[in-house]
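In structure tokens, one chain follows: the form predicted on its own.
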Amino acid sequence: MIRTVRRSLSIAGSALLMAAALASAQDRGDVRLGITYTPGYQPGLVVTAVGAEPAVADAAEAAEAILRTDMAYADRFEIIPAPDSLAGSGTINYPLWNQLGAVWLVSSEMTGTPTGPVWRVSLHDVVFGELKQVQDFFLPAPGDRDFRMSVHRVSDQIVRWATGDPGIAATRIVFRRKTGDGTSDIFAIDYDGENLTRLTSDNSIVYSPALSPDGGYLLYVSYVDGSPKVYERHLGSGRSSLVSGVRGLNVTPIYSPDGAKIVLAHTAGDHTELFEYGRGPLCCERRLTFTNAGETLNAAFSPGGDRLAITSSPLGNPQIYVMPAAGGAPQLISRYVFGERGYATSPDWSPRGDRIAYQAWVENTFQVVTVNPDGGDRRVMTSSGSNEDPSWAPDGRHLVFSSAGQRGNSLLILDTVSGQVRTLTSGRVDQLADWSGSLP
């Protein structure tokens, strides 16, 4: 049986994207990557401890701490620690932090009250011993729920200041898990591995999870009424409706990068095809693809909107492809050999533009690859065990996947560019991440 790909419906026992000798399917001749990444140039940062007021001295500890993580986790500096005899508040010593190897030092101190804490944070160029930037941050209490997304904002913001790009801190992965025996649900984790939420209890079989892009809204499939059909939830207040129900099969939903479209696969006479349809009361229906032979369906936008990689069969087994949003022809993208049986699913088009993930079978497994948007430049990036449904975070560096090995099932999240890998979730059956974007 062909495994669960992201947002697909193989978990439903259809027979779509089936492939009649998979084991013989190759994805061969890409360059390898897996654990044989080059080390680069990561430039030393330093976290200072937070000078703060008794007042508000339990705040500056635990945003302390949620802010040396995120530092870590960005996998874009060198973490120096500070030594006791500089780690307290004062002038900066730029030459001494310089000669310790620090590019970048931030400090910062914390005043107002324990129900509105004031966190004044500054960034320092010590290479040119000079002050970067500076900024007040206005922080909930530190027992409020949003008080570590508000941590991890500004933890983007040191990013952005310190390397020009955005951070990944203050964003969520909502993904499907195995919660009894057959059914699923939803769930959604902060990228850290904290604040575990379940978002749907269906008592049913639920997966192909998307978040709108202001992370408001969840598009997902659902048997709760005997057959597949997209769903979507206003996350505050916990509603679903139907979006699209026809007769068959209503699978792998997402948004347009403005929110303001959802394209979805449903049946079209004895296949799949790809449909978009607008959101609000001026809803309508418009057929994208026109296949006519084997499933179409998996669709990711392009940043701008106005191109889709979509996973379709024409050629037997699923291959992905590049399309005209608007509708037009595709662009073979993944690798086909004649003869040979390559098999590809599951794209997810980076935010920066410039690489399609999407899961291949390479060497009798599963592995994530990368391609640019014209097909070239292949990388296959992981190489232990069976890796699958790979979603980019906001930064277009990092990519959360399922992972299945000797270590168990696991969501395991890659920096593409230093290959560091860290564990997201393990222990239980996680599969078909969304990256979020930033979050408002």
Contents of the next structure:
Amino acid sequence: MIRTVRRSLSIAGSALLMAAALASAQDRGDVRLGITYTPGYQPGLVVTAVGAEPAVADAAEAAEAILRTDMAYADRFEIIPAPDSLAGSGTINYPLWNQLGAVWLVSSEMTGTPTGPVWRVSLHDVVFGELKQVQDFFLPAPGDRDFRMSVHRVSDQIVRWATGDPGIAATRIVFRRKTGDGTSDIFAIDYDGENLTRLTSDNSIVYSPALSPDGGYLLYVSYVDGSPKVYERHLGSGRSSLVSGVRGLNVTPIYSPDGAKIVLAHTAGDHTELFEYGRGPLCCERRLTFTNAGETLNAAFSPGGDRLAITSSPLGNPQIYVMPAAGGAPQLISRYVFGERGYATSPDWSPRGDRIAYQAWVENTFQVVTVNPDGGDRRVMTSSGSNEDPSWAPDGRHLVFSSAGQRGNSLLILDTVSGQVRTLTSGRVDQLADWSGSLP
Amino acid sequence: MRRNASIAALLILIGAGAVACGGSPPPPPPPPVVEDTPAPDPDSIAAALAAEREAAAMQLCEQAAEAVAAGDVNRARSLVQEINRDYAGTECASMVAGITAKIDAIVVLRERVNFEFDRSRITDEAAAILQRKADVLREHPDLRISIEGHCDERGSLEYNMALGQRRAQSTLQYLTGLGISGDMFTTVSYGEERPVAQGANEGAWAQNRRAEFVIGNVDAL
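Show the form predicted in complex with the partner chain, please, because up to now only the form predicted on its own has appeared in this conversation.
Below is the whole assembly, all chains and molecules, this chain first.
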């Protein structure tokens, strides 16, 4: 009981600090240049060396390296280095770790066999000097193609133990990469930049990749047949099937959060509108929008699946609107800001539900902006180069987006809370990234 | 599938055209069968030379027709120039007017129209270009044209796909408004995928905001 109280006090304290930091950023009125990130409170976390039997030393070494990176990339902890003198898996000296600034401590031992390592992972609350959680994880052999993802799932479990929030480690990001003069293909990469995989080889133009919630299917647009059509690919077998091929344009397909529906945009008369389909088997086209005077495309589901954020241009320039997922009147949420040309596209709804990210034209270039679903509390998240097509991680605080600037093209990952930026890919023209949910 | 069929038909027609045009030059007159005269007959030498010239010219005509069929306007034009310069009076030279008319029609049909930033409206300049196209299209109702909509690099990738499609559609609508059958056209958007001008300046952007016209069956001219 006491423990809960003290914990919530410290959380309340940090929330206050953060609120104060945000308020001061807004007071300066410089939101158009990007919010000023003030480093908030990050609890200290230490990962001690993995204790291992000789037979599983390789697995221990590989797992520890991945775990350490995951803890850093979570952007939720101040990583405390573990002095060699404190290595080993003996009794945890809580007061000493406390003095070194650790709030959390991860200790673990690897047992089992080389082909079936078993990883016992413990999370300790250093402040209260006690074991908070412990669990055995069964890993594949280190050479197995699922080894990294298995360790990432452990990392996400640790983040959930410590914060109550989902992690981002067991995820992939799909995107389109320019592969030649006028050609592109869909690629996938682990969130930490490992395991780059080419998913299509159409030798054509591709667009709008989107992963199914279970990660097993890919929706995308390809000109492989001469004009832009929407296909679905079963990633296990590599088989593609046509989803939408009306005359004209078929673009921006997405899955509903439960995976039961597909929403995409295609030509209707002389312009583009949104349509919904049942999935598995594909059926029952239903028109969702009636823009008539402009283009509507680029839908993103709210996490509950009941609303859509969309790009629509009934007034000439594209703007972001929110509408009921079953159809209904769209409400404008990308407000016109004095001095900016009204041009906002490519919304993505945070899996937490509280923010919508999109790209907006700010001072002659594109920047990533986030707003509340009602359009309030607009914040420009990026400030240099051209930054487009944001997509949220499952934790609702990290965004991946494509960036072009003096340092060339890249996919960047931004922690919208701490302002930390990390390069996911660089040196190639990578665009239209879509961040998967937590992969099972 | 339809497209493949029309390409096949086009190839057959090109083949047929080549045979009709260049495959049967007038046969040279048979050599005189006078065995006793060793001195060559000056008339028959002149006739042979003329026939040779006719054949050479006809070969150029054939190449020009092939260039037209392949849509290679520049090559067709330079062949026409060569025919006019070197082969006046030949049968081929009398065919040049027809070839030139086709070249001119292709040039008119292919002329790009440009758009304002983030707009699909047909400007006055574009309207004049489309008017000229309509005149050609009216004469050749069997032509099939693909209208491609393109954008400059400044919009968002996906929205520009829609804008490119709208540009193609608005071009199509302007032409049908002039009385041209919509059946003659297909539309496709390339968004910002295929710029014709490189560079991050208004000059390049203005060129890239465009509709292009790809003739599917030049033989219908």
